[in-house]
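Here we start with a single chain on its own, the form predicted alone, put down as structure tokens.
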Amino acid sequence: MDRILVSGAGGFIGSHLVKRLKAEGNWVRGVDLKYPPFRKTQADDFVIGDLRDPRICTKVTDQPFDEVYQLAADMGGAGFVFSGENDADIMHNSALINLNMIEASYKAGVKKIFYSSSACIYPEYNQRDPDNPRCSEDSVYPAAPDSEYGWEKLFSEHLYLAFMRNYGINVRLARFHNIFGPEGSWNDGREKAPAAFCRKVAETPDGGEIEMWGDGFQTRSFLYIDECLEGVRRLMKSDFIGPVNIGSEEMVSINKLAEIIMDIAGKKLSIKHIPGPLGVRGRNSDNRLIEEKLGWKPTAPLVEGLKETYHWIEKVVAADKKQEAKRN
């Protein structure tokens, strides 16, 4: 039974990730300003508090564990990333996070750390052909983040593998790109591209309208909640540091990826393009790195995923409007 720290448990990806350490039979502490939203936390323990303050980071690792995984982050979709108006807090904030749980990690003789950064730090110039997006590791510079959340990514890489190469820590780092799945944000002005088609779908009746922003010509890859686990469980347990792309190489255009979801939900819905933060013209996982050092990469049909994702936010908007209704 190894013990494992994870950052970040009370949110999407983090509440999973505990989820997963415990069926492997794992001690695990999360750690998080709140409790997973939509689930009790499997954690054995979990400790409420802002891992901006050196003195929780402290606090929470007050033992050589086995691995951690630092997952905390200020950060959403496109419209909490790309409008400007979240830009000092998500750089403060982060940097805030990953300079604190560097260094106490280290102190308290961890022995491996996990790391999530982003597919958002590859340059822009690079993805500016929706079809032909490039994204390969080694592309990463001359550095041009689209958004500043890209460049606290970026900055923070350097940052782990600087504490690697000076003071020894064991440090491994993976590149998300487009995670989700059921239990992340759906209606809070976080949530990503699939959660938000979802709701809009199953809000919509069927023969109405739903709003995108942009032409929906752009594109982007959609990795499932589980495959982005095994990922990082793969790379956990292999020597190699990353950093390495973990996302999925079916790269859709956002129109399709809505007709994708009104084909499951079995509604034709008409969609109003119109002005709002976009990102990039294209982005997609380039898999080859993974599958060269891990013997494995991302398979799953998006389809498969957005399924399950669709029918966990059908019912949960059908209970916020009946308790909605109970209320009026």
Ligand code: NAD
Contents of the next structure:
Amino acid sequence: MDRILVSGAGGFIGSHLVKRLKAEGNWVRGVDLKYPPFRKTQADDFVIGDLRDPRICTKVTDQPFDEVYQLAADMGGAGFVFSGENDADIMHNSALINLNMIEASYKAGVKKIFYSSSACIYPEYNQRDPDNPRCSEDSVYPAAPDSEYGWEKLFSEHLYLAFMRNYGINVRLARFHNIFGPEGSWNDGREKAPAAFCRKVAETPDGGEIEMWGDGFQTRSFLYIDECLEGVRRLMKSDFIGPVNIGSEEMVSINKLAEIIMDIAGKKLSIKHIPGPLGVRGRNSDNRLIEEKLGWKPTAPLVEGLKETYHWIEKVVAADKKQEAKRN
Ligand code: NAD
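Rather than the form predicted alone that you just supplied, could I have the structure of the form predicted in complex with ligand NAD?
Whole complex next, starting from this chain.
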């Protein structure tokens, strides 16, 4: 049984990770600004605290944990990250969290720390062709992320690697590509495309219309939460430091994503394309390195994960409607 700290344990990936680590028999402490909103945490100990405050980071690393998973960040989907309105907070808050967490972890004698970087670090100039984006791990320089979120992630990758080089703390780095699944943001302004379209489709009667930012020909790949966690656990157990992509290679257009969700729901809706924050034109995970280093890569079809996600969002949308009706 390992003793493990998950920072960002109230968030989407963190709350699922805690569940998995508990199922594997570990002792887990979580820390976050908030408890997981959709189900009771399974952590043995959960600290509510602001990791921008170094004293909180020292408090939660009061022992030489076997593993720390640093997932806390001020982040969200395109509406949050690409609108430009949250740039200062994204950079300032997430950088502070990482500066404090790596220092506190090293001082506490933590044996291994995982950091969740992002596909958003990859240069914009390699992601203009929606059919042929280039996102191999070594394509990151010359650096030109298209968001401040990406720049902060790139800075923090360097920060963790510098602590490993200078202070010997064992680090693992992964670059997540659009992780999705049940029990994540779906209507709070931080939701990402899969959850946003599941919600729109669930809320709209058959034959109706939903809105989509852009022309829908922009491409992305989406990785289901269970496979993301499988990749993270395998990376932590391996000797490979990273950074490595953890993502799906099943690239689809956003129009296609919406169509798959409509099929799952059994609805035919028309799409109204409107201007909005978009990000790069095309992006896909390149899984050659993960396969080479870990002998594993994600393989589950997108539609399977979308079914789970849609059915969960359908339920929360219905519950939300019921509550609203009660209030009125
Ligand atoms: P999330 O927003 O659901 O979780 C992040 C958590 O960090 C939230 O619960 C939030 O309350 C917490 N947090 C923010 N500021 C904090 C602070 N000052 N002190 C304590 N806690 C704080 O996001 P997620 O999807 O679970 O992402 C987890 C990590 O993975 C993040 O670092 C994110 O950047 C990275 N990532 C996620 C994706 C994705 O598709 N979900 C893709 C690339 C990278």
